[in-house]
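Starting off, we have a lone chain in the form predicted on its own, written out as structure tokens.
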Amino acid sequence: MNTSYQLFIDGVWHEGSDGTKVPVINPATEEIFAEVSWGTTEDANLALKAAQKALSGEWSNWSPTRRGRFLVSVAAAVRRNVSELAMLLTNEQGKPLYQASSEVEDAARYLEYFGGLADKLTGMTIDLGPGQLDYVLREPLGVTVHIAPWNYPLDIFCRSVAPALAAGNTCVVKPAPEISLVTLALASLFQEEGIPAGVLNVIPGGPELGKVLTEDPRVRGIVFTGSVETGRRVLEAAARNITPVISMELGGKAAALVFVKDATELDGPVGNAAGTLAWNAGQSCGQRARWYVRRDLYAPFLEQLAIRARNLLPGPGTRPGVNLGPLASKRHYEKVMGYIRIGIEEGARLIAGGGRPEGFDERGFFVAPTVFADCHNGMRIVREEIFGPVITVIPVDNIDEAVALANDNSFGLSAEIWTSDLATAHSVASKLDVGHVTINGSAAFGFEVPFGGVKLSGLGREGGPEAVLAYTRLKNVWVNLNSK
């Protein structure tokens, strides 16, 4: 495995300008076992030069077919590295090699989805009458910022990477200061299939480096993901320049409201919570982290799920059977444990976890799956995004009580229904102040359909087909037709 990582600007690997180096840490094992060059401003500057000049280059010859055919091929690259790229997944970031290697799958599929797209941009005409002709032309919106977060380095910097190039736009990536190698692998994939110099620029680097990017006025379009502090400076750095924020993820509190007919259907909305705080311990934006139980499903809901809590596996990544691994670093370890302890002092009822896993010593990132019972919307485990392992568990009476209860947050990304009643699902869907539903489960976040938040979630919508029109801008044509 590669040891020491550099930036790749206008087609070339390169130290920082600084000769600054970072060592990279595995979260399950606190080891050191990579390090990687950290861009600085002047190594920013040479990134957006090099996407400026690319757009009136050779990229610029590239028909979208080609665009297209492009980024297929890249996600052929990426499946037959499958193994590589999850094993670096997981040792950098700490989420076990079945669920990496899904996030590799989730990127291949992104690539081929959006190369797809690439030559499916059409223009239009507009009818203004005799002796005059009028058209709308769809641009790329030139050179654009992505902003990636540590949670899931590969899925989204092709959601937004992919689009973006299929649209014929050039890229300049930060991504998250914690997990940035995966990231520089894949560039390295796209570098081996041919893209043009300049036309994707990955740096990591910190928090200056991002407001360096964002604050530039070459940029025409920043994506960002990432909190809801860093989300504001992110719009402040646009405005003075009239940037397009193409879409921002801020995070969110999903609710899930399980109001199935009896006992007897719990199997799946438990195996969901469950599953919601073993997939990548509980950091993903999407995780079901609130749950409203309707009151007499409440007592068989909890002690189903304490089992199944009980029952998951942490551990490292690498080790087989491990369904549960270390949170992403020491950071965030101690804000999700400051949390639980939080919980505990507002007074909620550890029903599982609670700390570090029974028998785990000191080291590596570990958090015990953790439930919190008879909670109450007042709470700071309710209402503040936690990203962990941690779920909370709320009885309700009614529907609408738990519908109230739902959009009573300042999150608004997702939510979930349980229920074998369709008119009920159906009408509680659009009573949820949130932009992703789902009911009875928990796919369709992304690819071919759209996926963002309202509230502080964010704005815009990544996946599907509209999602590549974002990164376009339409020009308008008029002919006189009866000029001499």
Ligand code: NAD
Given for the second form:
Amino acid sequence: MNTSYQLFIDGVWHEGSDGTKVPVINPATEEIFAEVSWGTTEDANLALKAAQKALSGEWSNWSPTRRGRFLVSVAAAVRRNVSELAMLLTNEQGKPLYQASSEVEDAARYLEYFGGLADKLTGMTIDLGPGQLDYVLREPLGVTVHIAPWNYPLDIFCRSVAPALAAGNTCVVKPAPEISLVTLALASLFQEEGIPAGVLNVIPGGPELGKVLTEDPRVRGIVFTGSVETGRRVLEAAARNITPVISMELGGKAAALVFVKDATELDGPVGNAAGTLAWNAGQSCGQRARWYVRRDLYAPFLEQLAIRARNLLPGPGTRPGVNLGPLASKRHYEKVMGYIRIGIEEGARLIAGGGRPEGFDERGFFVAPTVFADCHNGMRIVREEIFGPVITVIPVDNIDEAVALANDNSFGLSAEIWTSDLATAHSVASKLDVGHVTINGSAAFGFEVPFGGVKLSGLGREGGPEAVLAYTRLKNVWVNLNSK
Ligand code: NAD
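Next up, can you give the form predicted in complex with nicotinamide-adenine-dinucleotide of this protein, since the form predicted on its own came first?
Then the entire complex follows, led off by the chain already shown.
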């Protein structure tokens, strides 16, 4: 296995200009298993220069069809390498192997979906009357910068790089500091499939590198996924050069409203609550973190959920049967443990978890699936994004109260309703102040459908046919047909 990873700039792999290498830690064992070069301001300059040069090079001669076929060929390469990519993702990020494989599949799906759209971008003509021709060209933005977080490194890379390339842009990508190996491995597949030099550049590094990239006037589009605080900084950086911000996918604190007929119908919502604890160890912006449960269902819901939560199997993601891996980093583990302490201090009642899983020694960033009951909207554990295997449950008297409480949050990414009453389902969907609603389950987080938030959860949409348009700009051309 490769244990030393480098930057990918202008089609070449090399070390960072100041030689800095950062150890990569397996979050399940806390052992260093690889090292990665970090980029500097000089490397950022090299990458931006290469990306700008590539706009007028070989890449500009690739037809949309060729760009689309290329993305589909990378998707096939991703599928051929699913085991290696999934293992690398598990080793550096912690999620169980089957969840890592699912993310690899998602990455391939983004490449295919946007590859398929590459040759479907059109301009238009506008009738201004006799003697005139007016037409509108749809052009790539130019150099786009993509700043990614650590929770879904492959998925998030592909959901913005694929439409950017489909539309003819060039890309400079900065993965999260802790988790960048799998992104570099993916970049090597783009290289093997023949991406022209400079079209895709990947530079691992920390916040300083992100700042340099987002402040540069050569950048004509920024895609950011991460926290609200960093999102604000990126918007400020973009304001300097009036750089278009294509999308900001920020935090979430999704509400789930449980209004099934009676306790015999709790299997679905309870299963989803357990699933949202375990999937990616709760490190998902769409995690259903606040459960508003009708009062007559409250006690059976908690009883069933406590059993399901205790039946989850924490452990290293490479161990068969494990469905709850460690958190991705020590920094994040300490943050989540801090929130558990806050929940206890705030008076919430623990019905499962509340610390490290039983029987685990000190090694690995493991947190037991944790459920807090008897919560209310005034608590920090209900208001703030914890981003771990921790959820809160709140009893409510009626659907209007549930909707009001669900909307009483500064985030507005996603929400879920459980009911067999269709009228309630649709009316609640229209009242929830979020960008994404699911009814009787959780799905449709990307590819063919628009995904993104309102309020502090961000702006812009990723996925769906319109997403690719955000990576283009319109140019109007007017012609005087009567000139001699
Ligand atoms: P973060 O904001 O700490 O970091 C995100 C990225 O920004 C990293 O690559 C980081 O190095 C970089 N960065 C830091 N400072 C920067 C600066 N000044 N300029 C430019 N870049 C800078 O977020 P994180 O902890 O890596 O990720 C977790 C957050 O991401 C959570 O809030 C989560 O909800 C959010 N998220 C949202 C979605 C979504 O689709 N809405 C998806 C995944 C994660």
